[in-house]
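First, one chain by itself: the form predicted alone, in structure tokens.
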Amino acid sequence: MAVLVEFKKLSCLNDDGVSIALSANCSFSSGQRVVISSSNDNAANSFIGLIAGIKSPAAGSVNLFGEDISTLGLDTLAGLRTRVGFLFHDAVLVSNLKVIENVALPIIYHSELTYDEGIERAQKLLDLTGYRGEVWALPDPLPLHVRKKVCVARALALAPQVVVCENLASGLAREEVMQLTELLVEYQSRRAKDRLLILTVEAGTDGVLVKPDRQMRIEGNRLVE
């Protein structure tokens, strides 16, 4: 198994300026499904932001596919990000693009597929999530649970090696959580030796649907196992 995400002597500042020592040393490898529970939304959000490279560590480093992302130029970092699918809890979509265009956008920009081929792939991904709305509608009026389906489709658009989800269950009914969780687990399982799935969940939330290999928690602003 290859190490895909690694924290080294890592600490950062949350939105309130409080230091978070997420992990002195911690790594996540291909073939793993990991559930991380937390009662601290800021800490969970910081964890995702560090992997995405949109949050910088106060100390230590974040390695993605063996590269210290703090040392990379924007183009190189953008290339690495195409290998990671992100799902943030607020399910933000590009408001002036149609639903299907939101899903197709990374395909069109970061693959060799044509526009029409990208749209076709986006439609198949939306079908997989159970999205049944109008694909040429704008996303802002959609309820949260429907936007999350669109976000799952977009996260999988480039067949990423790593998928990171922040509180996927938030705002969803249990059957909707089951449907999307099963889709993500099945996606990781199809090429389990190459893929990593990480989900953060609210403390007390049942993560058994993921069938995790590792269960961790953010406790006192520290990531522990």
Second form
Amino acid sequence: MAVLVEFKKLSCLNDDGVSIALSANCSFSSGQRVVISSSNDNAANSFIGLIAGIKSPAAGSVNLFGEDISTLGLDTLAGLRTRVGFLFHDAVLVSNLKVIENVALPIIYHSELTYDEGIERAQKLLDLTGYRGEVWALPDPLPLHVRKKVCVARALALAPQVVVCENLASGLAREEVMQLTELLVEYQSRRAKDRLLILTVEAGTDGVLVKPDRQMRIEGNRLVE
Amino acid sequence: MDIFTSLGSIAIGRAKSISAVWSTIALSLSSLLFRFYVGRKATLQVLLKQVYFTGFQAIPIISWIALILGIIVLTQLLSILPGLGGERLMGDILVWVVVREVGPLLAAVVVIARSGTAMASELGTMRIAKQLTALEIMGIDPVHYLVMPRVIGTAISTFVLTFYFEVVAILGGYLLAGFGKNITFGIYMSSVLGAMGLIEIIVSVLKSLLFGLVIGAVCTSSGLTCGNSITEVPQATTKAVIGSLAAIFVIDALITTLFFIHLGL
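Having displayed the form predicted alone, please output the structure of the form predicted in complex with the partner chain.
The next block holds the full complex; its first chain is the one shown before.
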């Protein structure tokens, strides 16, 4: 199994300026379904920020697909980010784009497909998630679990090698979490050949709902297995 | 000492704002020139939407304002000039007032009122909702995708609206105020065209493009530097309007002074 995400002696400062020593060395490989749970929102946010490269480590390094992301230029980092699908905590969607345009945005921006082709592919992804609403509606009035479905479709838009979920279960009913989890697990099994890594960071104890095959937790500002 | 400290901090604040505006313009232009092929289909969509909203949808209000201005200026001219025996000055005065000064300024004011406020509040809201961070994490540069098309789209729209404003004010003004008076359309137009030199066109084009770039830059940077609370969005919008108005009047004065006093054109 190829190592896709790797932390080396990683520590960072959280939003309150407190140092978090996340790990000595830790790696995540293709095909895994990992849940990292934390009782601390800050630690979970910092973790996502580090993987996304929007937060710099205080010490150590984050390697994504074998590259230390702190050494990369903006364009190279942007290129790596296209290989990772992110599901954000509050199901953040671009508010002035319609639902289908939100899903099509990474496709149209990062590929050579035309607008119409991007929209067509976005429609297929929305169908895959079971989205039944109006695709040409603005996303803000949608309920959280529906917006999370749209986020799943957008995260899968560029057929990523890694999907990172931030607080997937947060704000959802148990059935809704199960539905989203089934969706991701099913998608992972479809991608058996290139073995998708699903990495979920949960602030709280709902991590178990997302059917991990590897479970870790941030305890006292340390990442333990 | 306190007064000097206050004045100093105000001056530093102003200098920072001006520097932010010019760096936004520089970033937008370099993004357009050097990263043209990055996400071009997506950025083109944003640019077209901006031109549609800022330019095309502003046509009705611009038409009304231009017509009314044309009527006012021409009525004044028709009431004053014949008594002074200066009908031949009609074209000159129309070009001085409409093309050199009021056309670019009023078109810019309409753009600020309609689109500047919308841009600042939209980007402020997006920033607070962490949509900019989400875009960045998806590998989409917010400056390239959100700021550049808005700044360039506003410049294109302001330029086109200014040209349209001037044509409507001059032609519409005659049709509503001058028609039936003792001046024919042929004489009227030859008077206007005779007064319209290359320099008037250059000044009008320069002003409208600069106004558009500055309005786009002031409004997007006000939105992007909005704080973290939703109550700060209206403040960012007000800041954008005041900043844009101040900027266009200063630029207008500078260009007018440069061209018509220092260069003596």
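The term rigid core refers to the most C-alpha atoms you can superpose between the two forms while keeping them within 1.5 Å. Here the structure is a predicted model, which means the values were calculated and not measured. Numbering follows the first chain given and starts at 1.
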Quick one: CA shift at residue 174 between these two forms, core fit, Å? 2.4
